[in-house]
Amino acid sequence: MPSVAFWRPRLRGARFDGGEIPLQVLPDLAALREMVIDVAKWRYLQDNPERQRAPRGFADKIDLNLAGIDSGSAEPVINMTTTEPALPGIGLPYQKFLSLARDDIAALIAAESENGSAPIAEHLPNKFLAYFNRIGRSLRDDESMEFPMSNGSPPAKLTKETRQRLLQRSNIVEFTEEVTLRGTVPEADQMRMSFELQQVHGGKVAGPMPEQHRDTIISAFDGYKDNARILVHGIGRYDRQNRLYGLESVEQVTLLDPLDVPARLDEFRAMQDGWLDGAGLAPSHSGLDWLAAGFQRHFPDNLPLPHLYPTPEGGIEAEWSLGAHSVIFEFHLDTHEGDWLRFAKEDDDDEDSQTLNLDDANDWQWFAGEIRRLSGAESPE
C-alpha cells in the first residue's frame, strides 16, 4: 500500500525521557487517528458543498499507522496509507484533506494553550472537542504532547490543563481521566460484578469489578473492618464541575501495605489548622502531593515502610525501628528539606544527624541507602 510520512507528535515528560512510549498512551494515538479522519471528512464537505456526505474512501481506503518511534526520542512516526495508487503529480487520494485536518487540530490546541478566550469556531466546530475526552487522557501533570505547526511556529502543546479547558468548552456532560485511587471496599456485588471504593480522602465511587481483579477486591471487602486498603488504577468519570463520581473501567488493583505512604498521607488531607489543642498547622495538599511523589519515585519497594505522623509545624515525621537502631526523619513540606536522625537503642552516644535537600535525587539515594543498610534489605539487582 502507498504510504507517506504524515505526522510526528512528540511526548515530553519524565516517563518519556528514555525515548520510550508506555503502552497506555497508545489509545490516545488511536483517538487522534479517529479525530483526524473525522475532521478530514468535514474539510472535504466544506470544499465540496454540493456533496451531502464524504466519499467512502475516507472510511475504508485510507488510514493512519504508527510506523515506529524516532530513535532517541518519544516521537511516534505516523504515516498515511491507502489502498488506492498515488495519482501522478497529485499524490495519495484525500491526502490534502487529512493534511488540512492535521493542521486544524494543531492550530486548535495552540490557540487554547496560548489564549484560552479565543473562539473555538475560528478553528473547528465545537462538536470535535469531544475527541479530547480520549486524546491526552493518559497525560500526567508534568507531561505534554507536542504537535508540529505547518507555519513553522513553536509546536502546539497539549497538556492536562489544556485538555481540561478544551473539554469544558465542549458539549459533553462528563469527561474521563486516568485516576489512581486508594481506599477500602465497603461493598462488593459479585452478581453485578461491581464494587464501591471508599477513598482514603474523598467520597465513595462505584465501578466495575473485572474478573481478573475480583479476588483482590473481594479480599479487601472481607478485610474492610480491619481497614484493608487497595490501590485502583483506571479511568474515572467526572462531571463538568470536575468532580469524580464513578469509574468507567478498572485496569489494575493492588492490595496495599498497612503502612502504604501515599494512603497514609491522604489521611492527613482532612486535617485543619488548630488540630493540636487549638494549635498545629495542617500539612498543605501540595506538600503532601510532593512527598507522595517523592516516595514513589525514589524509595524502593523492598525497603521497610515507616510510621507517619503530622508535626505541629505542618510537616510530616517518619519513624523506623530497624534492629538495634531507630530513625526519625522529619519532612519539611514547604522547603522540601528533611532532617535525618539515627540513634542506637542501647547506646546514647551512637547517633548521627544531617539535613537533606529532597529536590536532589542524590540525597534521596543516600536516604534510601541508609535505610537499606540499617534494615539489612537486599540491594536491587
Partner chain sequence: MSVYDGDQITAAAAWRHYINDPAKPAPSGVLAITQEECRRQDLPVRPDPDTFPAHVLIDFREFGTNRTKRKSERLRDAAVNRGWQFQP
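Alt. form predicted in complex with its partner chain, vs. the form predicted alone above:
No partners, no molecules, just the chain.
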C-alpha cells in the first residue's frame, strides 16, 4: 500500500525517557487518528461547499498507521496510507485534507497552550474539542505530547492542563480521566456485574465489575467489616466541576495490604487543625502526596510496612516492631526531613538516631537498608 510520512508527535516525561511508549498510551493515538480523519472530512466540505457530505468511503480509502517508534526517542512514526494507487505528482487521495486537518489540530493545541483564551472557532468548530476526552487522557502530571507544526513554529504542546482547558471549552458534559483509587467495597452486584467503591478519602463511586476482577472485588466485599481494601486503576467519569462520579472502566484491581501506606495516608486527609485537644496540626495534603510518592518510589515491596500515625506538629510517624528492635521514623512533611530512631526493646542503652534528607534518594536507600537489615528481609536481585 502506498504510504507517506505524516506526523511524529513526541511524548515527553519520565515514562518515555527510555524511548519506549507504554501500551496504555496507544488509545490516545487511536483517538488522534479519529480526530484527524473527522477534521479532514470537515476540511473537504469547507473546500467543496456544494457538497452535503464527504465522499462515500472517504475514511475507507485512507488511513493513518503507526509505522514504528523513532529509536532513542518516544516519537511514534505515523504514516498516511491508502488503498488507492498514488497518482504521480498528485500524491495520495485526500492527502491534502488530512494534512490540513493535522495542521488545524496542532494550531488549536498551540493556541490553547500559549494563549489560553484564543477563540476556538479561529481554528476548528467547537464540536471537535470532544476528542480531547481521549487524546491526552493517559498523560500524567509531568508529561506532554508535542505536535510538530508545519510552519516551522515550536511544537504545539499538549499537557494535562492544556487538555483540561480544551475540555472546559467544549460542550461535553462528562470528562474521563485515568484514575487510581483506594477503598472498601460496601456493595457488589453479581447479577449486574457492578460494584461500589467507598474511597478512603472521598465519596462512593460505582463501576463495572469485569469478570477477570470479580474474585478480587468479591473478596474485598466479603472482608468489608474487617476494612479490606482494594486498589482500582481505571477510567473515571468527571462532571464539569471536576467531581468524580463514577468509573467508566476498571482495568486493574489489587487487594491491598492492611498497612498499605497510601491508603493509610488517605485516612489522614480528613483531619482538621485542632485534632488533639485543640492543639494538633493536620498534615497537609501536599505533604501526604509527597510522602505517598516517596514510599512508592523508594521503599521496596518486600520490606515490612509500618504502622502510621499523625503527629501534633502535622507530620507522620512510622513505627516498626522488628524482633528485638523498634524503629520510629518521623516524617516532616514541610521540610522533607525524617528523624530516625532505632532502639533495642530490652536495653535502654542500645539506640541510634539521626536526621535524614528525604529529598536525597541515598538517604531513602539507607533507611530502607536499615529496615531490611533489622527485619532480616532479603535484598532484591
